[in-house]
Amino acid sequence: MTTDTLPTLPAGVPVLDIDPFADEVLRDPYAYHARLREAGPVAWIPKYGIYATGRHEQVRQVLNDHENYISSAGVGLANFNKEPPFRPKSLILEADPPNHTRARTVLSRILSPRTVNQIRETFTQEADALFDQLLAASERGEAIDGIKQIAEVYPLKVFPDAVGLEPQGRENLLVYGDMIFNAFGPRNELLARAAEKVQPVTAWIMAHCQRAMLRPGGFGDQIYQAADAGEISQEEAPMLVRSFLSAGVDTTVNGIGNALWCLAQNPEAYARLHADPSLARQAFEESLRLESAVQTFFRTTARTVALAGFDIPADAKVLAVLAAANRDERQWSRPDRYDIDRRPTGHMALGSGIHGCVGQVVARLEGELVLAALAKRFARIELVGEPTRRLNNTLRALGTLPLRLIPA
């Protein structure tokens, strides 16, 4: 988008002259989030000619009103009404009813709470096996990288297993997911670097969307079974598998990594969890609120709509800052505090409305089981070095997290 094509600012909308995708903002976004909330319920960002909202009430309104704030024009900065998508549009993220409804119905059935009950035992066994290995390492006095040895290892094992992927090449999922979420932002250096890295793995991703590459009975094969039954087309089936591969791992990796960081930063909270591992689900939910793995999503106005008293014109991009809403003092008491006794019902980290994360029941299961297995075996979790950030236009991600796990 050039300055010549930027839309005109409606009268009265506060102006926030900041780049939400600048490296310094992505590295430490919370001062920007506070400025956005303080500016008003909706603000104008002139650099991109977009509207933005960071208050819980308005973010929830935007995400839940799928008729006025559509997804088919893209959930990133690019407006697919004005430019072609960089890849075939997602049938889940970048679709509106009725097309979205058909695809969502299939995936919701496959990833239902009943499914979670069926896979819980296997996922628990894998978490126990991982932390038994880490227990042995910690007894030898070895420090670990919480990202490489926990947050990446576990989701790359259990979720692709459930989808039905072969073991080889799963690291490609992280490279691909990083590029997809970078592509929701501007065409900046982060996207350029991610796109360069993803070129060699694209063929692997596309090949593993095909039925012949998927284990019979897995989540991926069940999508093809839905196509056999006529619920979706045969052409749509690999695109839905692609949705699993692009969004089913990276977000969970970051969610678990952020949870480990929260617990390492708050020893009193970890002591509570160690004393009562049944708090693992709450501890994970609170980390999702405080350090939202997915920071932002865009919507596009289908028509002129009123948002907090301002008329937003048709075909305008609206940036919903989920992470800012999750620290809104209008919604949460002491919102910058990590409190595992809090029940953060209504947080926006997994979206809301018909486009809320379709795999959230599985993501929550993974986070719960990892934290429970950790708490049962280790009395303390300590930072032994400075973590590094992996910057992404959409995600809040750690690159490394040096930890020492102290056995119980």
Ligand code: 4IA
Contents of the next structure:
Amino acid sequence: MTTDTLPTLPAGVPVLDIDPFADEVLRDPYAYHARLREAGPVAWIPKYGIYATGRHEQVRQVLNDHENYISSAGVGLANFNKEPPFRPKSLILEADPPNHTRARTVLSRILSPRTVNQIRETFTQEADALFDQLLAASERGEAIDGIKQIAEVYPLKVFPDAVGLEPQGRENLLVYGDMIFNAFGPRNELLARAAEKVQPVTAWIMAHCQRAMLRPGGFGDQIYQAADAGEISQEEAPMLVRSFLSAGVDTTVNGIGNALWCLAQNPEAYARLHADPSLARQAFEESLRLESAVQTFFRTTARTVALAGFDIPADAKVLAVLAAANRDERQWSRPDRYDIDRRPTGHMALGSGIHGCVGQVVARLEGELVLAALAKRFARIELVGEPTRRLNNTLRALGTLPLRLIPA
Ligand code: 4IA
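In place of the form predicted on its own, output the structure of the form predicted together with this ligand.
Let's see the whole complex now, leading with the same chain.
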């Protein structure tokens, strides 16, 4: 029968006896994703007392129903109705309308398509400068690490520059991101190890959310301008800068790293991209679908809600496996294939609905420019060693990607 601690399991919901956050599952999640989709439109995971969904239709439904599936109780495993958040809640991610709407309005104006027109030239020059340098190294016959030397350096340069951060100390952003994305999962070893490193880093992050640390005119300063205009309060401004620093780096680092990995494993796709670098945007988009940097997100039910005919009780945690939806055979033909001629519209890698990635125009710009700069200079890219993984409760992340870039 029911207990006080475990949520009630509604009759008929298939049970999936697996730990989605175990090392071996995180290392190779796709067999688990297939089991989750096969189990049914929604499944119960006893280890954590949560529901999980991995089919495209239901993931989409959950993410597009923000009244029944709320974010203010946290978008990780922790239920903020029952335990305090590990850091003050994000004003945009961990919020529902109407509070969410105010924050979202400010951030979406700062990260608008108009902004992209303004930053595009600088972002392009930075990509060209990086790949000119990599071309010189390749001509000397040097192998490179695609993670350290491409996927990390580029976003760590262009995005904090645009936010208006000083150059020193940016490596803190990666440590902070690693912790935040682990903290959406359970309190396992991964989180414990990330949390060890984080105290001085959190202090650094919060200090750099202050207006005096932000270049006038940058994205960060524009948040303070919105506070000056009365759209948000002065206390909310540093918290929204924190959202830039939380969500804007690790995501694009791993998005770009995973795209490089897709291309390194698929020489025919790379050859097509090299022949026509205008495919860069599509190639990046398809890698978002196939190797989604943000693999999962939780929602919390606001009331009893019917999902695919099953009643999910109020205040239950529902795991939306974005990466499983992105390989659902009900939605995609040959879902496990990296096909840069596919138009993967409707993938869930950037979320969907009112919480869909607010920085997506900037994220896509970075991905496109990196792949285009690469494709223009190099005829082939070759894996010259086993890539290693950096396990994280939420992110699909490589630690190293040994590559040889062969000049055109
Ligand atoms: C925030 C989902 C992920 C990209 C994300 C992480 C942190 C925040 C927003 C989004 O701190 O607001």
